[in-house]
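Single chain ahead, written as structure tokens, the form predicted on its own.
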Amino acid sequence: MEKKVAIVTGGSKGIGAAIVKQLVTDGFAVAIGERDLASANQYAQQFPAGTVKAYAADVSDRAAVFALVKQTVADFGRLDVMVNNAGISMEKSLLEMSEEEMDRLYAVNEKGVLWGIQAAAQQFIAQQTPGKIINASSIGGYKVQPGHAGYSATKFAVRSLTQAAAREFGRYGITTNCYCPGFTMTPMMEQIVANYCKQLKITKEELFKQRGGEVALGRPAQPEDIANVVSFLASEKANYVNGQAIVIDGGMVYK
């Protein structure tokens, strides 16, 4: 049977190389859409050759992203899964914002969603298969976090795209479904971690021991807690899931 064939944007690092290490364990062929071209195919020559393969792409570009679903279909023949992955954090408040930070957030977070979509939902109907499309957004697309207006406003507009590409492609077989992520161990989080502990004058160990209490679970999740429900969405056991935006946060955000 001929291996199915996923692309993962931002996937050399964090949750988007969990996401990948995953669908290869599923049986997956994967692309690497990454602006580091030279830190994916680093991490691409970790997997059995011709498993893993990376291309350089910036998703905030729309001709990028279509260039690389096409370089993909050309090296392995199909699509059949578009995580749209890659994405950037801002801590900045409201009044700090400025017109070129918001435009950079939306630029990455929410248009290369976008991009995403269309490139992939373009390529499933012209090989006239079912396709699965999955968007990164985050429990900041749910609840807005102090310092993050701008980050939460692309990550509900990520849930906003994700509903409407459900209802306009569904009728080909094609669904796309959001993962949001909670509290996730990443090196993004890490930076994140390091201001808030240099704002509040406090050690890691004592934020942890502050914010823990918010996650029922009681511990931050790790980037192959995420890739695990991005299986899933990318199995046939997903097959009748459509428009849904899926909580990973231990229990802290009640959807």
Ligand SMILES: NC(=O)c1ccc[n+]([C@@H]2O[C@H](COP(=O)([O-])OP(=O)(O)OC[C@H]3O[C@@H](n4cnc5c(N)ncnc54)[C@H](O)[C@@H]3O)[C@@H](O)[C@H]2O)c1
Second form
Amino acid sequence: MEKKVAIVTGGSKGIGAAIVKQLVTDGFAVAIGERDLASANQYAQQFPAGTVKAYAADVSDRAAVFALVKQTVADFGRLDVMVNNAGISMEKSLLEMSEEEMDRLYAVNEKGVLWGIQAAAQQFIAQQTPGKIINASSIGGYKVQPGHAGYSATKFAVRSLTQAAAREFGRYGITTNCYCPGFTMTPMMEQIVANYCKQLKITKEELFKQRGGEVALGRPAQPEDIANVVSFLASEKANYVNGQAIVIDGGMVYK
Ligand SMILES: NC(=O)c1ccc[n+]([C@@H]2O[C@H](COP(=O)([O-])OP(=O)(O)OC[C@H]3O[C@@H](n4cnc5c(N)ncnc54)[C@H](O)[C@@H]3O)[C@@H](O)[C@H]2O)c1
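Can I get the form predicted in complex with this ligand as well, since the one above is the form predicted on its own?
Every component of the complex follows; first up is the chain already shown.
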């Protein structure tokens, strides 16, 4: 049987990279859509030839996201799963947030997901196949984390876009869900941790000791913990799961 095809945006590092690896294990061919093409190309080379391909795409650019879907279909023949994973962080209090910073945050985290939903849904409807759309929200999409006011606003928006897409596209058999990671060790989180340590003048070990109690399991997530849930959402086992925002945080946010 022809391989199923997935796109993962921001798939060369962190959670996205783990999702790419897991989907390859699950039997998918994967297209990585990245603003950092050099990293994506380097990462793609680690997989068997023809399995993973890298494409330049900044998700804040609507035309680039539509071109990513078009090129993936031209190269792999179809699209089955769209993972709108790319996102950026911003640690600012409400009074510090500038218009320029908020515009960029919304352009990547919210509009980037919207363009991915639109481009994928259009392709699934044209193919007449029941595709799956999977978006990156966050525990910040349920509960504002200290110093992450703007970031949380974009992640609340991802949950709302997910519900809207689930409603609008359900009649085509398309499902839309999102994953809400907690404290996950990726390049993004390493940067956040380094900033906290600098602000609080403590070491990483001291910070983990102080904050470790916030996670019931007592450890941060690894990217693979998140990829395992995305693997389920991308599989036929999740055919009746639609419009959900699944928290994967080891027990931090209880809703
Ligand atoms: N790490 C966490 O603790 C955590 C928690 C909750 C939610 N998330 C969300 O999970 C997703 C992945 O996070 P991560 O920690 O792996 O991030 P990361 O910064 O470690 O990796 C993100 C990847 O996305 C790419 N990227 C960034 N902006 C892009 C753009 N405009 N277009 C295309 N690619 C772009 C980067 O080049 C990078 O490869 C994000 O949406 C993030 O908000 C992460």
